[in-house]
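A lone chain, given as structure tokens: the form predicted on its own.
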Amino acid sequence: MAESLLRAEQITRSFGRRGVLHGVDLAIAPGTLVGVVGENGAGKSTLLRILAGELRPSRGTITRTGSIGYCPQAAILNDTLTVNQHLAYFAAAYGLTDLSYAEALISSLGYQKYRTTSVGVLSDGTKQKVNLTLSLMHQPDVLLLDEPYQGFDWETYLHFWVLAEALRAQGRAVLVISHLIFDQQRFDTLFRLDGGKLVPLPIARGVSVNTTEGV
């Protein structure tokens, strides 16, 4: 089996009192599709924290062997900047000097006519592409995904399971977190985080089931 990319170990986190996290266990490979999926106020987004770096764990390892990319629920934008100046000023943190790959992505994901519009005036589900964007752009070895579709159309969603399958075959690992996953027999593992653990769930192949949580 190939070395894991990122791997949780025990991972607990309270907040004061109120327990959120109870000795979590993940190890994502290369080319995986990972889902979690989990009612509202289950941890999904704390979990994901952790794992991206942005939150320490009250106890427990995470081990990154690759590196990593986050596009939180919340797109982190600037409101005044125009999409370009995203990627611009993204590059120089990336130390990229070449954004064939995030021309390709834009393209792919069909805003280039919002280039030089400023991300304020800008749609949700724009917004989201442009999050997306950002977080892979540098071609990360670990895509960690906190609801990526909100506010996507149809074509937008079948477009970003597209690019996830090509991330995939890449060698890449994928981690989507949702209260609401549809189409799971595009993953390879799924998880329920219920109680503070993750659960694992069976996956029914060759036929579209959704599997929901607080709806």
Given for the second form:
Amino acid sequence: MAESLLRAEQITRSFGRRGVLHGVDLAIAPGTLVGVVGENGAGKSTLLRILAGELRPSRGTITRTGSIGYCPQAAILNDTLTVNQHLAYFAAAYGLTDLSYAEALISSLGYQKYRTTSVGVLSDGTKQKVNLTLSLMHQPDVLLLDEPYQGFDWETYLHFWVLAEALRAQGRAVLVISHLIFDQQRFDTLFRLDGGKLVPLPIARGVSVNTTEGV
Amino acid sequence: MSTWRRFVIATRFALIEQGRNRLALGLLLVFVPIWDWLFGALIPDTAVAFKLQSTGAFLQVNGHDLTVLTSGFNAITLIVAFMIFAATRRNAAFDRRLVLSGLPQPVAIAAKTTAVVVIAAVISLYATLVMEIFWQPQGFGAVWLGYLLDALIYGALGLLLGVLVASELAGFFLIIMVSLMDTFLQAPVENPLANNDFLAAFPSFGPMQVAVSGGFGHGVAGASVLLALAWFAGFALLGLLIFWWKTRIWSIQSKPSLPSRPEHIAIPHATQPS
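Having seen the form predicted on its own, I'd like the form predicted in complex with its partner chain now, please.
Then the entire complex follows, led off by the chain already shown.
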């Protein structure tokens, strides 16, 4: 098996006396789409924040070989800056001097006419496109997505899968964390976060998995 | 991309954001001159005693002129603190995302500090120019310096409250209360106890000493400047320390990067524009 782009070993995390994660093991291989489903409060966002490096686990190790792109559920943007200014700001963060890939993403997602518009006046759907662009513009090896089904509008959702397939074809990986996973057949691996641990799920073709139906 | 280039970009966007704060710009245009005029119109030219801390001597200064000067302190401390507080608090998650995306924390911290200094310099210069309409001090530069020092202190206080206070209302309330207490108590016309030594422990004491002493032609005491800079440094260091703590990234073990990949991921185009 190819070396993992991102590997979590025996991750535990507690908030005060409340344990959320109790030994999570996860290995994300190149060229894979991985889904993690779990109930609200199961610790999905905690796990994603730990994988992104935003939160320190109480115990366990994270090892990553490639770069990370983190797309939070809520579009974290600066309402006073334009789309172009966001690109320049995040290019400075990523250390990019070439914005041609970001420009291609904008063109691909179809919002180039808003490039000089302040983000604060954009629709929620367009803000989500900007959010996705910022997490992808440095061509990360692993894209981490928090609840894309809630944040994306239908058009962005469909186009996201096109982008995800392109990422996978290039040997990169995508991790989607959600309380509800549609389109299971698109994933290579599915897990359920239950009791603070990841449990592998069989992938049922043409069926949605959600936290109320069970597996 | 060089660290300097990253710093320039981060500072530029911090300043662009402040330039788009229409409420603050409106307050500057309307509030500062009205405040100066109103207080100046209410107070007669009667002589007022002002204690110079550097010598212990009492200056006899024109009450109207002194009031115009002190009302400027009141206006700029409120506006600068509001501007920095609102931007810092609003951008907490955005700043964290930038750092998580690779913006070095020292760059983010340096950009924030530079933005505070630039905003303080511009607003204090503006307030000094507005004051010229109502009173022409003997030492324009000293008054600007006094205003600048207080704007720095309150800009740093805004930064501190922006990273510390969860509620916007609580932050605004704290700024109003601290500014009112501080600048009001320092003014001898409004407060007969203004020359008491205990007021030396307040943030605006140093800037007020600088502006009054220099504005009325008695020079500027270096100790007052240093005292004001100490307040600025104290608030700024505390605020930036909390900012650093809140934006810190957990250090993940990284292995050597992957073998080279195609330069660009192929991007299929959307079928419909948004």
